[in-house]
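In the form predicted alone, a lone chain appears below as structure tokens.
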Amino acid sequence: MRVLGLQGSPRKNGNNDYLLQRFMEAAEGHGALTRTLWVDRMDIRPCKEFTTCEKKGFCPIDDAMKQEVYALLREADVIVAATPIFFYNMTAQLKALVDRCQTLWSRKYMLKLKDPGCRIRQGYLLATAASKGKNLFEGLHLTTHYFYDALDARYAGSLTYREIEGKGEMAAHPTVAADVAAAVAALLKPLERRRRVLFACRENACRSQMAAGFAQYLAGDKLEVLYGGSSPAEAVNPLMVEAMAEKGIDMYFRRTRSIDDALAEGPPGVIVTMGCEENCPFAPGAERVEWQLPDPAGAPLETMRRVRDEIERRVGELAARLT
């Protein structure tokens, strides 16, 4: 279970801040792995509207978003984004951000691709304004909106606090505490019932990738998906992420992993391993499947297809009874 921080607030140890940081707090009480981003201390250049997402499904400019951002707004299953109200709105700092993610959108919309964890990710929106007028979060909320609907999230709602300005005034809200406890449970209880599969093969681009992708896309809400290579390369297989995207499953910024760290989420109850060899993975009392599969890695695009066929069978019966 994976939360991704975005702090849009310029300021340290703002109010901003504290609000994220219990959030953050409350999501690793339900055993949540967390990562926070700080927009202001990153390289992300605004959007040039080059078109070539809306074309190629990819943003050309080589900054954070490309080397870093996108995987980690592809591997998050609830995504919290905080930023004071700027003229209405968020701080030009996260809108970058939020901009850029025009690349997510053309991947949606316009090659229609759907990510494969679209099913159960979710956006949550922390907010707070120095004023109090009526219509403050509208316009937050809007864009809000349609950033998390281009990274395939349901918007799930927010926290939003008027008349704070002043150092430590979020810290001395009166409800702030039971506020966020209540929203993380809301968002991560569900999650935590999900029964946990390890997928792993040797180099983790093509087979377990193939298979996390499908176990995600056809029962994320029911599974919480891991994948992880014995030697992992050192990018996924690009005609992997072209015969998965025949089937609609968009696999572009997917970034291979070791097993080690796919065991560091958690212990599995389901290791499903297709040749890793003698370093398969090992966790006591969990299940092993062993699915004997060639590897697609230097053939032909139609060999990457019979495999992507013969995963896809299989992950939907291991689902089925699973569930």
Ligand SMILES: Cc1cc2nc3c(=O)[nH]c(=O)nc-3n(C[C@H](O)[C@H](O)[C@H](O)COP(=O)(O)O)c2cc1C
Given for the second form:
Amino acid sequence: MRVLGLQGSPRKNGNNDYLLQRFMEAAEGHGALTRTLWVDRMDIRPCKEFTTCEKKGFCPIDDAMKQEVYALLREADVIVAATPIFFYNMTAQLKALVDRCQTLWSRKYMLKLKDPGCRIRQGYLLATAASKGKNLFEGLHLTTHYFYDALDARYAGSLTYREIEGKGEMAAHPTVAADVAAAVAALLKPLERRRRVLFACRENACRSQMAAGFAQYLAGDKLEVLYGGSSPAEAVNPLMVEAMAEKGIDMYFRRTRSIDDALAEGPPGVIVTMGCEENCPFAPGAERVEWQLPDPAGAPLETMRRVRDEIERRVGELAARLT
Ligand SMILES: Cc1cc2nc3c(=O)[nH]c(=O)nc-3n(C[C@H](O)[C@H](O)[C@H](O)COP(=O)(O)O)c2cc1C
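Next up, can you give the form predicted together with the ligand of this protein, since the form predicted alone came first?
Below, the chain from earlier opens the complete complex, with every other chain and molecule after it.
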């Protein structure tokens, strides 16, 4: 279970720093792997309206978004944005990241592709503001709603605090600890109940990626899907991305992982192996399933399609049996 924090405040030890840190600690208490991005310290450039994303599905700007952030957004089960109100909305730093998610909006609405995590991903908002007007958070809620929609995430809720200005004021708030604990429990408890399944192959570039993509898409609400390779390739196979796109599933931002990385998410109850040979993972008590499938690496698209269809069939049967 992966929780990604987006810190929109530029202020270290400020109110949103406090809020997001408490949120992430609580998430770790529920077994989540957490990562926080300090957006202000990253090279994230504003959208230049090249509209390449709307035509071709990618952004030509080469910065932290391309290098890492799109992939992290796709990998997260829960995304939590934290921001002070600056002129009735989020900070400009965070808004630049949001605007660059036009790429994900385009892949969803123009290219009509579905992210494998779309059934379970949730978005959450933390925010503080100095004043106390009734409409203080309305602009922020609206922007956040459409941001999470572009990320294929359900906007699950928010904790917003008025009359919080100087450093340390959030920490002194009487209900914040209980508010955060309740919010994190409501978000993560349903995800904790899922059965963990690991798909492993050699390079994690084709077979285990496709199996994981189908499993997340078909049953991500009931299965926590891990994936990895015994000898991971640098990147996923572009023909795999193409073959999955033919099925309407978007694997463009997927990254390969080692089996050890996959196991860091927790011990799987079921391990499905596809040609990782003597390096196949072992977990005590886990059910082992071996799928004999040809390795489509280096083969033409037609082979990738055949392997994809066979994996889709097997994942459907496995998901029906396990859920
Ligand atoms: C540029 C700027 C704009 C702000 N605009 C507003 C605003 O429109 N309404 C408001 O209530 N507070 C506003 N504030 C105050 C911050 O939202 C508030 O101090 C917040 O708690 C700071 O959070 P942080 O410590 O996490 O950065 C603004 C502050 C700055 C620096």
